[in-house]
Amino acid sequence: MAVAKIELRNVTYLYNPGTAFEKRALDDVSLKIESGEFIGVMGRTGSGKSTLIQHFNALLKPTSGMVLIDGEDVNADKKRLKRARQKVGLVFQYPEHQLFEATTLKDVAFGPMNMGLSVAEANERAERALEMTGVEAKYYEKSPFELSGGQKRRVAIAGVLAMTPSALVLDEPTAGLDPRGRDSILENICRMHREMNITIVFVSHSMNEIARLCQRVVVMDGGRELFLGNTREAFAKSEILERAGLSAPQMSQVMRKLKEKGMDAPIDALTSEESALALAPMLKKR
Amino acid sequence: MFNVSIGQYYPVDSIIHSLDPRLKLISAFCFFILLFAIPNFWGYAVAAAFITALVIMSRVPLSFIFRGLRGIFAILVFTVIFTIFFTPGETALLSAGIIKITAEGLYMAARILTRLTLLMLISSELTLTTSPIQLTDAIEFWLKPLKKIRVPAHEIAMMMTIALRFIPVLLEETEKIIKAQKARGADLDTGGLIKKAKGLTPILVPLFVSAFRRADDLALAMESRCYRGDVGRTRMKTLAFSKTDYIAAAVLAGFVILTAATFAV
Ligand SMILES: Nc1ncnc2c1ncn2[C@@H]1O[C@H](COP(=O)(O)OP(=O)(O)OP(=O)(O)O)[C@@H](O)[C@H]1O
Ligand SMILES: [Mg+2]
């Protein structure tokens, strides 16, 4: 499958430019997101995250700067902007509202069938991506109206899949799940990143999700990017969660306090498997 | 993506956006009576003079206001051509064959042109002043003697507040959805009409469902709210004259008389 690096440059957005709505949500934006990474992108409500990640795939056109999908700027004309929607597939924010067909099968279908495949291929696609998102052949045939919340969303998020793009952006994908829910979609992403070796852009509020999924953040604070690197660098440096507006997964925060303590705690460690591994000897050594 | 400025608030600081929304409503009534009513130039100069000075005060840029505009424009053209070649007249200014232009016909032209221009200067000038909430306690308030004849007063202002406040949300609403759609591969833009027609349903069909999904979340946090339309209701916010809303009041009278005193010119 192929690869998709996607780049930044300079980018600012105004909503509204020239009015009194006029509102700056982002601001000189430069990133780089190599292809197959797993990238977190946090930051306050209203930081820009959601602004930002549309711009991956030119559903927003940035007011000045640049988006560079595979080095190709994708507002240049149709073609490219057509190949960049196919490239990074784009979950929204509670994408179950967006569903529309009479059955499951046919609105994850919808996608391929945009790209111009058959009605056999897209089917196809369309199971494969079902199956990947842990959806149960028996629901198929259903109407989508008809499941529950959890499972609209793996079938909204399917929907996205079924375009074989080689980048997929989730903005906040487990918001409003309960915890099992949350869990078995997050599994499923990784699932998707492992397989299918895609890269993942992965928008949460959850520390904790993000310091366990996470190899690099971009944290976002009005509009600018704050910090772009590792994630484990990230949650160390206490003032930049601290201007951001964030805080520090809960293992960071345990950890902190044991070293407050005088324990020799890893400030850094973001799992409990790892800290345990950490920990683990200096408790047998008493 | 939506410029839909005609009914829309547009929110700043001024004299005009603090008057109170009965005193507004009321005189943008007036005001349309009158405009009918004006039979020579000069009632239009004073009229025109008045909406040019409350345009100027409300702070509203000239851009905006025209933006809305916009859409009525082509049938703004439509009705002044209309007028000037199918108005009959004795004095022909020009005619080859069946068209004949005459000076009764671009004088009348004049005159709707002026008048629908007016009218919608002072419509809009009211609903870009006065937020969509304050124009419909504006409306209770001069609805409520029809209540002696049942009108249910209350619960019309209720669904217009209701129908007001979501026009925004389902705009957005509509936006985020032809986002994700045009995210999984959609093309509204082109094709024939039936197949941009045929596009819309993956919109329609999310938009139904959300619209009836509010409705009846609003419905239940209403309802548990205790809410039972008019009886016994009291307002959180009450409307009153401040001394700006008299004077206001009082200048208003001014431009009815000095119109109506043009009348006689
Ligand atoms: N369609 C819009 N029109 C005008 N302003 C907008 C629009 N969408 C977002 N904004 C503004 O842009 C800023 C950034 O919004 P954005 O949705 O990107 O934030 P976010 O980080 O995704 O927030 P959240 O965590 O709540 O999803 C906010 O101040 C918001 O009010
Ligand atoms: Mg958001």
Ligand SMILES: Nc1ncnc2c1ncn2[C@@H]1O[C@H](COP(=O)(O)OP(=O)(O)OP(=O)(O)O)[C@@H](O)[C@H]1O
Second form
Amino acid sequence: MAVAKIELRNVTYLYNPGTAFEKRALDDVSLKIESGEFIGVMGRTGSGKSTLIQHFNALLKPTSGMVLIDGEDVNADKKRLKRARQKVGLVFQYPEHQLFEATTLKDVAFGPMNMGLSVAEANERAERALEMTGVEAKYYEKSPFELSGGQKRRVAIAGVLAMTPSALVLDEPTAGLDPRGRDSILENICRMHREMNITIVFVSHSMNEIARLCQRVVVMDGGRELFLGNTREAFAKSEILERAGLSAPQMSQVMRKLKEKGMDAPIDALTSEESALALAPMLKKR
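Next, report the structure of the form predicted alone; the form predicted together with the ligand has already been given.
Below you will find a single chain and nothing else.
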């Protein structure tokens, strides 16, 4: 599978242009998402995150600027637009609200069938996508509405994955789930990235999830790109986080408190595993 590279060049987007309700949702945004990377998008509500990601598969067209997928301007013509939407799959918040078929397998196979595949080919793709997202075979012939919230979410993600995109954009994929459901979704997203080498764009309000999963991050504020770079570097820049209305991951906050109390704690540690490894030698000496 070819892995998609996404690029925005000076993209500005206006809602209701030329009216009293005009709003600049994106303001001259330029960024590159490399093939096969796992990148996070974060920012407070209204920062432009959702508008940004809807440009990645041409659901929205820039008021000005360009969006390129693998070097092609997606809005240049209808063929390129279609290719972009095939390459970049977008999973909105609460995607389970879009489930509609009588069985789980039929729901996931719906997209491939619409692409012109035979029933056998569509079912094969659907089964592969369901397996990748952690849905057990015993649920394939059940109604998706009989499943738990976490299972429905995995089925909805499988429905996009069955279209074999080379990039997957996930908008708050763990929203509304209990801790067990969140962990299961995150584990399967990591597995997809590892085994399929798919480009993943991960939007989340959870700084802990971003810290745990993402290699790089985009910090959005007021429709502009405030920061684009290494995740560890982003969380070390307290002034950037404060300006964007964000906070560091819990472990980073704990390490800073320990540092203030005189311990040689690693303030750039992002996860509990990193923190434990760094602190263990110091605790042994005490």
